[in-house]
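Below, in structure tokens: the form predicted alone, a single chain.
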Amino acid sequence: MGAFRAALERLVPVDRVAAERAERRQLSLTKPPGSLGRLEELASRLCAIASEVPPPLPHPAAVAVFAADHGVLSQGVSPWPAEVTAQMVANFAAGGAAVNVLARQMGARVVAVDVGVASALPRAGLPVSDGDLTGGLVGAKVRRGSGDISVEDAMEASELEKALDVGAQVATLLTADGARCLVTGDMGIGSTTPSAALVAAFTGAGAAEVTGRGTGIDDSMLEQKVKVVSAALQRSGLSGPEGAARARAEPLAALAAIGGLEHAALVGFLVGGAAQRVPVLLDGVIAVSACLVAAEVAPLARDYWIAGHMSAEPGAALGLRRLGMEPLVDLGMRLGEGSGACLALPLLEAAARTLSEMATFDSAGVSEIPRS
């Protein structure tokens, strides 16, 4: 059985008591009810994914950086050339890119994982499978890039099914190693055309509705980035409601179809950090996409995910209502690689520490308010 079918065998419901008890630990605590807002729903999750009242800290949290190129890039959809993934690699892994410097903020680590850039790296990770994630870098290549999903597959069944075992694998060792919480990071040049693909295809939405400008592209871009998310739905059979219906009943077979290798891992990644039962902090529409195949293959994994930010890409909006997800933190941000959902780790925490470490009406000898 590989990392991603053993996952799913090891997946539970959250508990339900857990949180009940949470709820009323809340009402113990020196404030009025329900005062703190949106950190108490976040305490009781927290207890109900860990199965702790008090929940630990979700600290230390490690941001899995999953990068692979796109073949729909020929299709003039980004103006960066494809050779941008594999340098923007390197420099996750020499700490110099933007979640990097979130991440030491909060005091997380970063790992990027090759699961299929095109171009060569200036220096190759370590295998998945020694198990040893301490340079930063994953050497896990499925293939060098994906197909072209306006014209063909993004994957054979095969290539899927390796993709997914590596995100599963990497949620398993980042674990075993100290995580407390799981972060989802993601670099590929092109990645938001077939992320635009997989929101249209399980949400029934049109391309224009969830198509945005990624790095910046400008409105003749956009216009052709349109046409292409448009192609590979018609192409898949994937469009409109009666796509969205085929997409929900068969959400691995839509994955290989108009997917990418880094949403792949990421759905493996989501599984597999459910499946170790640490909260899963999503960042932007990539990881929405992927989101949204995983919650039809894993509907146990859902309540072990909170939506970090909102990304300003408008696939992000619909993705994250189909979950039923409200974000923590909106800061018009859309860069990926783990960047925005880095910024709500200090939320997790005060949630967990408020509902841990303050006094109740008892202890602290305050009155408590009277409640009909």
Second form
Protein chains: 2
Amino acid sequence: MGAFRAALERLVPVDRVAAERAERRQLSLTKPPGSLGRLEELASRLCAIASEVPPPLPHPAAVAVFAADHGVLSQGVSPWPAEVTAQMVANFAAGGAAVNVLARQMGARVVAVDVGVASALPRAGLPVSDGDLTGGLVGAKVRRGSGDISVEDAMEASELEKALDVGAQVATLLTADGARCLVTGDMGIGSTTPSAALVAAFTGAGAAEVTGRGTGIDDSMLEQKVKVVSAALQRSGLSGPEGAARARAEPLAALAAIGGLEHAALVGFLVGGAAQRVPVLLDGVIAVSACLVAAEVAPLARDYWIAGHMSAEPGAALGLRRLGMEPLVDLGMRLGEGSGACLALPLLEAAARTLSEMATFDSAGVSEIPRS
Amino acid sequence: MGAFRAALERLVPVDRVAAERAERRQLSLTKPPGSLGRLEELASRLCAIASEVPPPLPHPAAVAVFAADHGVLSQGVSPWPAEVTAQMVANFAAGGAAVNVLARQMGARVVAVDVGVASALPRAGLPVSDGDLTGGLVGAKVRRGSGDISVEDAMEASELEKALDVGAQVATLLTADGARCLVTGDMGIGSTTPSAALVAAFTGAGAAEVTGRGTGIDDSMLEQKVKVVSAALQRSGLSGPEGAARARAEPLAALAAIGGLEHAALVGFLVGGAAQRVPVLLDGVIAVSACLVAAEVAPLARDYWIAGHMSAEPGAALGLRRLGMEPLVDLGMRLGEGSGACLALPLLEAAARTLSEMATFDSAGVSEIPRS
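So that was the form predicted alone. Now I'd like the form predicted together with a further copy of the same chain, please.
Then the entire complex follows, led off by the chain already shown.
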């Protein structure tokens, strides 16, 4: 059995009793009840995930940046050339990208994972093993870029399975190596196109509604991108409400048809992290679109996932609404890589620390208001 | 001349040329233009404040928690007894309050400043001097609580001047002691009532619009609080559009009439921080209401102030809109103390670090898209 299927079998529900104990503990701390707002909900969630009150700090964190190329780029959906995917992987390995800077600030490590970059990159083979993590670059290429989803499936079923396994393996290795929180990252020129297609497929929304300007494209390229997303949905029978019913019934088939290799690895990573009982912070629209797939495959894992930030890409808001998630940070970012989610790490830590370190009314000798 | 007047004289505009240089530098970094969203604006702001590109890190930060009591508490505007103000000051000094936990996480120091607590607390006298900072508790009591603003002025002109000086002195001492970013904090049972009155006075909004549930009051207490705010506005002639014109023409007189001692100290702190050319992060509605006063007194200082978070208290949103500020964090918090603003510190640091540490297209060998 592969790493992904093994992770699915290990999943257990989060501990609701621990969440209730966390809520009771909040009432004893020196502050008006509820005055820490969403930090209090987050603290309860961390307790439920770890089954521990107060919860362990979600620290250190690890960001896995899954990188892949997209056949659909040949349809003119991005002004950036495909080579940039590989160039950025080198930038991640050298520590110069935005996600490196932000992860470093937050005390998190970054591992770039080549799950489907078109160019040649160092290759360590499959399955991913412990030693592969050390250089910050994991060679786990499943194939050289996905198929052009407007005319063909993104990948075959066997390739999908391999990519799912890569994600789950990386989650397992990072937690075994000490990560107490996982962060989704992604890199792939053209990746907002399959992301838009997945969001449309799983929400039933139209192509024009979910498709955005990605890294910043002009009106005519946006028009072309909408056509390409629409073509992918039509081709695969995943358009409109009927398509949505079909996507939810066979989520992995939809992923193989209109997703990308990094999306598949992210699904594995989301499920793998939940199986390890650590919180997984979602970055932007690529992670959200993968999460829509993962939520159908593994509903038990949903409570382990936390939306890190609100991407400026329209599919992100639509997908998060469908998932019932409210993001922690909203700064108009649209870079991907895991950069937005990194900014949410201190908020998670703050939720854990306030619950665990604040004085109680008793210990500090502070008067309480009479409870009604 | 007092510390506040001296700070007013030292104010200089932020450096717009540095902000433009920051924008140009952003374009050379390995990311699509604008993709870091508000982090890019923030980075420019930090450069303008420090007149340096890339900017110095806003680290370490220092939180000054100005504490005072409010005569208006006798009108039944809060279920908490006044003793809690002093008890919480002791909690700050012992490191057990929410702001201590969050500041510790962010590497920031906390100094509690008794500028008008009703109970006896250690007193170091005025002016505040360097040695007073070391224990984490500064005794700078101007008077024992403010007057009941529904029937009398909060303070006399000479007391106002002393409180303004305390704030400015604390800002100067903290920056002299190495703080590269100042954070506003506040503590005072009943403080959301004068805050609501100030927001109403400076925006022209009605009492019911600006008055919120503070630490969590019931409907009948809220009704009473609205009446009290309304009475304060009527008494002082600061109600409605005419009152707003008057408040803006004589902002310090309005502050003395319907504010609080911590509000006055915060005005001094905001101006003092700007005079030291460091960013000052605003916490919730108490800071916002003080900022409305400070912005009229010292328009040059405005560009040094950054809204840390959106408090759940209605006056915060109204005040920030009037100030043209958009907060960085929005997590439904309503605790005060500086707790919300502390959560924005990593975002400021992230803005500075991305601009200073990211690789450029040239240095990383990443292809650029042709500029149009």
